[in-house]
Each structure stands twice: as structure tokens, then as C-alpha cells.
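Okay, so here's just one chain, in C-alpha cells, the form predicted alone.
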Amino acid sequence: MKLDDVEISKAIIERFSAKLLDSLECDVAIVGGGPAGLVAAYNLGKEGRKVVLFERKLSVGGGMWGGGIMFNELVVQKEGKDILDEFGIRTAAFKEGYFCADSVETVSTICSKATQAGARIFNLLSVEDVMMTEERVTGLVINWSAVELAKLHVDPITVRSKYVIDATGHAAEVAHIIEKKSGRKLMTPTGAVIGEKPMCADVAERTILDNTREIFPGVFAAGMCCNAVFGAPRMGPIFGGMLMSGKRAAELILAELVGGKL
């Protein structure tokens, strides 16, 4: 068969357009494709929920690719290992309570399993705003990352969702947008993003699950975003808490969906 260059282009445009159109309304929209966002997407997708994830960079995986200081090996504790076991990711014991995994295997496997579970992942798309009623956040406002980087004045489009997960890591971007633009308080002791404290892996890993919760009606925090919003320490190059947080965020939203809250 002789290949036609224009038909190749048509295939890309038509297939992508169909995917994007079908994603403009969903159960859960996730912002950020790091470990927490990907694990949340997997757990929501495998339960049959329509979940869409937006990542502004070309690649997903967040800091997992680089392990620590670009040594592409990552560390998890026992609870984190249990999640890697679910994905079939190989681990090696280092010392009691410390387990290592290859970063490339981990990211590629979780991403693959999430998409196979039904999650739809869009890279190179940035979230620049939220849609909101008087009661809650009802969706996201998205634009191409290239538009954002070039500082072009190009209007965005919107995505309607029942729930949003802020998995944007240290930046806590969705939380900051809500705080800045809504004039309403977040569900934190101060009503605002408190900001992360200096690194302490032990405390951070123990508090991240407590901080994985609703931060504004319709919006849940997952991953390092949780500790940034609630003022807990950063955890550094250990990834178990972020994996567990993604799973926990999915469980909380699934409970509300099953319970008929929306």
C-alpha cells in the first residue's frame, strides 16, 4: 500500500479531535500527571468512571523519572510497595522498610495501566482557570502549553467535570487559582494555601494521607499538593506517600459518586 501524507495528517486530526470532544464532560478531571495523578486516574478508570488527566509537559510522571538528583531509582516504604505490586512493578529490598524500583519501569507501567483502565491522558495542555458556580468548582479552563509558554493572548476552552483533583505538586496550582479568583476560603485552618514546610520525609509521609481530602467543594488535593495546601513538610525523593495519596483521592471521590452526592 502506498502511504498518503495527507491521510496520515487526517488520521491524527480526526482521532485527536474525537478524543478531545468526548472528554469535554467527565466525572473527574485531574490536573497534573505525576505519581499521585496517574494512580488516581488508574483507580478511577478501573471503576468505570470517566476520568481525564491534563499534563502541561510533554511527558507524564512528574519527578519520578529522575528519582533523586537524576539517579533514576526511586524509594518507597512497605505501603508504597503494595501499590507497586498492584501494578506488577518489580521492587528490590534495600534495608528493612525500604524498597527500590526502577523509575522508568515505574512511570511507564503506571501510565500504561492507567490508560488501559480507561483514563484519558492529554499532555501539552495547561489548566489556566476553573469553572465555578456559587457552590462549587464545576470544571477546568484549558489551553495549549505552548500558548502559555509563549505568553500569547489566545482564548481557552472549558471542560465540565463533577470533581477535580489538584495533583500539581509543590505549586498547588488549582488551589491557588481558587484562592486568588473566587474570594472564598479553602478548607484549611487559615482558609488559604498554607505552603509546604522544609523537608522531613518521616513526617511528610505520615501526614500526606490525612491531607488528601477535599480542599474546596468539588476539588480534592492529591500528592505533594496536599502537604503544600495544608502546611506539612515536603518528603523529598521517596514516592510511597504520593502513590498512596492518589489512590486515596480516588477512593474518596468514588465514595461520593457511589453515594449519589452528585
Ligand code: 48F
Contents of the next structure:
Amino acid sequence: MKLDDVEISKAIIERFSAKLLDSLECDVAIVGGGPAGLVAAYNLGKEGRKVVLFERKLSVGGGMWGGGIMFNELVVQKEGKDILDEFGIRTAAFKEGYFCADSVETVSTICSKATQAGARIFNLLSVEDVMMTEERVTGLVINWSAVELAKLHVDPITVRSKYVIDATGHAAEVAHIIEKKSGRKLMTPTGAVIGEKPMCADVAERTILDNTREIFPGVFAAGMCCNAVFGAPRMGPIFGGMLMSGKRAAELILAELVGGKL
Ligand code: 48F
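If the structure you just shared is the form predicted alone, then what does the corresponding form predicted together with the named molecule look like?
Everything in the complex follows now, all chains and molecules, and the chain you saw is the first one.
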């Protein structure tokens, strides 16, 4: 068969447009494709929920690819290892309570399992705003990252979702947008983003699950974003808390969806 260059272009445009159109209304919209966002996407997708994840960069994986200082090896504790086991990712015991995994195997496997579970991942799309009513956040406002980078004056489009997960890492971008633009209070002790504290892996990894919760009606925090929002320490290159937090965020939302809260 002789290949036609324009048919290739038509295939891409038609298939991508169908995917995007079908994603404009979903159960859960996730902002950020780091470990927390990807694990949340996997757990929601495998329960049959319509889940869409938006990642600003060309590649998903967030801070996982580089391990620590670009040494591409990850450390997890026992609970983190249990999640890697679920994904079939190989781990090696370093010392009692410390397990290691190859970061490339980890990112690629979690990403593959999340998409195969039905989660739809869009890279190169940035979330620049939220949609909200008096009661709650009702979706996201998205634009091409290239538009954002080039500072072009191009209007965005919108995605309606029952729930949003802020999995934007240290930046806690969705939480900051809500705080700044709505002037309303977040569900934190101060009503605002408190800001992350200096590194302490032990405290950070112990508090992250408590901090994985609803931060504004319709919005849950997952991953490093939780500790940034609630004023807990950063944890550096240990990733168990990120994986557990993504899973917990999915569980909390699933409980609400099953309970028919909306
Ligand atoms: O930073 P990131 O990996 O967040 P995480 O899942 O994991 C944190 C760890 O990597 C590490 C750590 C723990 O050891 O502290 O830093 O909490 O992934 C966040 C992703 O969100 C994307 C960003 O490009 C990154 O890949 N992101 C951030 N803001 C936006 C966004 C946005 N507004 N729109 C789309 N994507």
C-alpha cells in the first residue's frame, strides 16, 4: 500500500478531536501527571470512572524520572512497596524498611497501567483556571502549554467534572488559583495555602495521608500538593507518600461517587 501523507494527518486530527470531545465532561479531572496524579488516575479508571488527566509537560511522570539529583532510582517504604507490587514494578530491599525501584520502570509502568485502566491522559495541556458556582468547583479551564509558554493571547476551553484533583506538586496550582481568584476560604486551618515546610521525610510521609483530603468543595489535594496546602514538610526523593496519597484521593472520591453525593 502507498502511504498518503494527508491521510496520516487526518487520522491524527480526527482521533484526537474525538478523544478531546469525549473528555469535556467527566467524573474526575486530575491536574498534574506526577506519581500522585497517575496513581489516582489508575485507581479511578480501574473502578470504571471517567477520569481525565491534564499534564503541562511533554512527558508525564513529574518528579519521578530523576529520582534524587538525577540518580534515577526511587526509594519507598513498605507501604509504598505494596503499591509498586500492585503495579508489578520490581523493587529491591536496601535495608529494613527501605526499598528501591528503577524510576524509568516505575513511571512507564504506572502510566501504561493507568491508560489501560481507562484513564485518559492529555499531555501538553495546562490548567489555567477553574470553573465554579457558589457551591463548588465544577471543572477546569485548559489551554495549550505552548500558548502559555509563548504568552499568546488565546482564549482557553473548559472541561466539566464532578471532582477535581490538584496533583500539581510543590506548586499547588489549583489551590492557589481558587484562593486568589475566588477570594473564598480553603478548608485549611488558616483558610489559605499554608505553604510547605523544610525537608523532613519522616514527618512528611506520616502526615501526607491525613493531608490528602478535600480542600475546597469539589477539589481534593493529592501528593506533594497536600503538604504544601496544609503546611507540612517536604519529603525529598522518597516516593511512597506520593503513591499512597494518589490512591487515597481516588478512594475518597470513589466513596462520594458511590454514595451518590452529587
Ligand atoms: O511534581 P510532581 O511529581 O507532583 P507529585 O505527584 O510528586 C511530587 C514528587 O515528584 C516530588 C516530591 C516527593 O518526593 O516532593 O517532587 O505530588 O508532578 C506534578 C505535575 O503536575 C504538572 C507538572 O508539570 C508535573 O508534571 N503540573 C503542574 N501544574 C500544572 C500541571 C497545571 N497547571 N496544569 C497541568 N499540569
